[in-house]
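Just one chain is shown here, as structure tokens, and it is the form predicted alone.
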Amino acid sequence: MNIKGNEARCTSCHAGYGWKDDSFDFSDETKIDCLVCHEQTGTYKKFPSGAGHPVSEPKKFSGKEMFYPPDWNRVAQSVGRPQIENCGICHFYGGGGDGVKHGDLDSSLFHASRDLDVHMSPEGGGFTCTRCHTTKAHFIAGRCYKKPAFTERKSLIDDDMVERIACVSCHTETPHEPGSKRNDHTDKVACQSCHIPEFARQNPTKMYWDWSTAGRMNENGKPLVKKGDLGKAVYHGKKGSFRWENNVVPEYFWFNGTMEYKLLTDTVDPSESVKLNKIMGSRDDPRSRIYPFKVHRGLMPYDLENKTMLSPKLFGKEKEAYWKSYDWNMALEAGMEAHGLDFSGEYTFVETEYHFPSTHMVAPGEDALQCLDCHADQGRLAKLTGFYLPGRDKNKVLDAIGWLAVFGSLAGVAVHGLMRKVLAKKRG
């Protein structure tokens, strides 16, 4: 799924104006849309297929919500740092809805308690966004592509120009008290890995999507929805079939801040899950950490013959489009034309898995992971192999030594306490 050929429904979301088709200018500073991310009266509303947008004459969407002309006076007049509301509108909806792609950020983040959030939190640090994804020219720190997030384990102690983006930039390598075994673990663990102990822990996150089960109209020939027990659709006649969950344990992966991601042109396996966003890092890297994510699995269409993802064509008002014909051919085939790409013709649907590193939504201290979370048998690391992991993984000489150590200690102070009485008789 992707922008391409559906560029007018998403790019309602992007800081521009006419972003329709090929034909957008990214060079012509009068289609950049300032207010969005500046005004602070919550009134200005792009239209969801507007291309970014907002309506000159009240009108309604999908025959529901009804948008408004914006009061351009008062919202130029308005204009102040972002806040919560001016990113969230955009970043807690991202995929089409409330929570859809990340587990970590939703709209439970407008007004966080301090047990969701204790950065975002007004009982807590009461963070806006750009406290820690600081800015420079408008670039904002941030995201995890080719380039890392960030490169420079530094901290505000070492340079006060340092962008915010990591823990360690305010918390420094050694967040716990003196002498703490938990500061340890940072070269190893990332800090996100134990204050982040569940995400979607208000609302529910998108687990799951089947696309190829979607098409089912109601008996109105309206694309059919159905609502599940959290309150959300758990199949819908545009999109087909989800899973929705709450309060999701993360899973963990050796992370360095990139990742590589699968192109249309790239070549896949189909016996396998097609990871379409690949995590890099290794327990060799010294840059990686152990890191918490949400993976987000689903089938997707593929072509048969070009053994290539695809990406359909799925909103406009051409009989092309996937959700005006319902017609999955005839989608593909405008949706990879839109990239310069062949389609065969032939198509199923495979699994797919993408990952998104979970962040936000920390925990305070005290809900925080403890030691037998992780080191036990069947912890939250029992998937991530290939090094020793104290309390989880059994070695006959490590044991035996460890078990050796403890009784000659326990021998040691025995020793001592019984020297110690007899001494003290002889001198009574």
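Because the structure is predicted, anything quoted here is derived from the model rather than measured. Residue numbers count along the first chain shown, from 1. What changes on going to the form predicted together with its partner chain:
A summary of the domain motion between the two forms places the hinge between the two rigid parts at K394, out of the options L264, H171, K394, G94.
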Given for the second form:
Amino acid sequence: MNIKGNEARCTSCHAGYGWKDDSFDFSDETKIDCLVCHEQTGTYKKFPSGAGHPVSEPKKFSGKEMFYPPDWNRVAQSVGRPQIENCGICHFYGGGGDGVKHGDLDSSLFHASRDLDVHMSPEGGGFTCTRCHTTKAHFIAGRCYKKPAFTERKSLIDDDMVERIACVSCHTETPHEPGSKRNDHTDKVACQSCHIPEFARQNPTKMYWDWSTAGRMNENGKPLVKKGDLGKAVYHGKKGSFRWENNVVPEYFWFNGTMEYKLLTDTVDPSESVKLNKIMGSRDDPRSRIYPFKVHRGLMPYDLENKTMLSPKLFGKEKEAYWKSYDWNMALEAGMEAHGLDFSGEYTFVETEYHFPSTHMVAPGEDALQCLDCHADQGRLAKLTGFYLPGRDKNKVLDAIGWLAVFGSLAGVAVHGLMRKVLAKKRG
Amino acid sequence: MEKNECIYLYTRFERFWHWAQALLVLILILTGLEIHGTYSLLGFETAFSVHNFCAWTWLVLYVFILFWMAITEEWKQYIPTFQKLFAVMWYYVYGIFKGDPHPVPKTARVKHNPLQRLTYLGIVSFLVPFQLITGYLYYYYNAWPQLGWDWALRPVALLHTAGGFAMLVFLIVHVYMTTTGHSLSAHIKSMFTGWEEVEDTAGHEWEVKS
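Please could you give me the other form, the form predicted together with its partner chain, since above is the form predicted alone?
Below: every chain and molecule of the assembly, starting with the one above.
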């Protein structure tokens, strides 16, 4: 899925205040809405499909929620340092709903307990997002595309001057008591791996999204909606079937802070699950760490002839829009056309994976992973091979010889002893 | 066994280091196997810390033992000899069942028979240093890059595991051998008291004269 062709909807988060048509210049600063981040009344709300504009008179979205025009005076006077709410309105609802995209950024962080997030909880650090995401001329420090998570180790003092922040900026690389084995791990295991034992610890997060089943209607001809036991839709006629999960154990990969993204022009091999973003890094790369991820799996449209992923037009008043006529052929044709790309007309749905690094929802120290979570046969790192992990890795031949020698000698001395006893008795 | 005599074989320090090593080896094997993933007893972290603590203790003790051997000339008890070695071996595989006397009874100056000499020499000069070296390489794994070593942990860990198994095999046979004295507990007792009951205190012709 993609912004192109769906701009009026997506630009309510993705910078694009006043999108009208393809001539919109996304790099023009005057088109970035300052108030989303900087107003503090909590009343400034954009109309979901209003191309990044709030409403000018009261208007209903989807016939349910009312959207009121902002009280411009109050909003403008409240401009201040961004709070969690300012950032959360976009970041907690990425992908069209709470917890859809990130498993570590959802609305439970608005009022987090210390157990959920030691930093952002008022009982904990009471941080706002910007306490860590320091900005320098509005380049909010974060994970950057094709730029390492942190190129250089840096000290606290450096940190006040650079735009990039990492756990070690505040805690150092040896945050545990001197002599603790944990301090030896920080060159290979990211802090997050141990300190985010599970994500979506309060609100559920979407783990699976199958677009292929979309399009079913209820008796009123409206998209069918089915709720699951976590209070979330497990089926929606517009979007297909979903699976939501709570307390999800992350998957772990070597990660150097960069990702490679599949483009619509890339040919892909659907014989195995298509990785929409590929995590870069390896055990041999000194900048890589073992990092926890939410792996969002799903089924997405794929062009059988061009061997590329497809991007449909979902939103719009035109009949090509999928959410208008529920016709994949038309929607895919229109969607690809918006990108200036070819659609062969032959499509199917293939399995995809998208990887979200987990960095938020840091749990208190006592909930962090214990040695056995990793150092065991079926531990969390069972799938990461290519290095020796004590407690998990063994040489089968060596172990077999070792135990044979041990039990052999036990049996040997037992027989020897028994013979001594029996023969001594015989001798009288 | 008519004219049994008691001789003072093991000095206080010798007995101390023997039992201290016994305890250390036992704990090291138990915690080592737990770190290896064989079972869960103390918990990985405790096993790991105890293992390291014992390793340090052993290193210090080992240095003291070597020092003691050097100054007391006890190292001479470990000079290998092949004389009567096969007689001793033959005794343990055959003679012992017939109730034959030990071919090399202990004396004050010769505590160890040729088989013991060879075994203990192997343990003290090869197996223990091997375990200490592979163990400390393992322990200082995180310093390897600073030392410019581009090694993998696996071979070191596997060698250390192999040494651990060897130690366990030695322990089993060694403990069993203590039951081969004139009573089942005689050797063990002498390791506590220092006094061993022997039949004959005359010297041996194969002794290495000092």
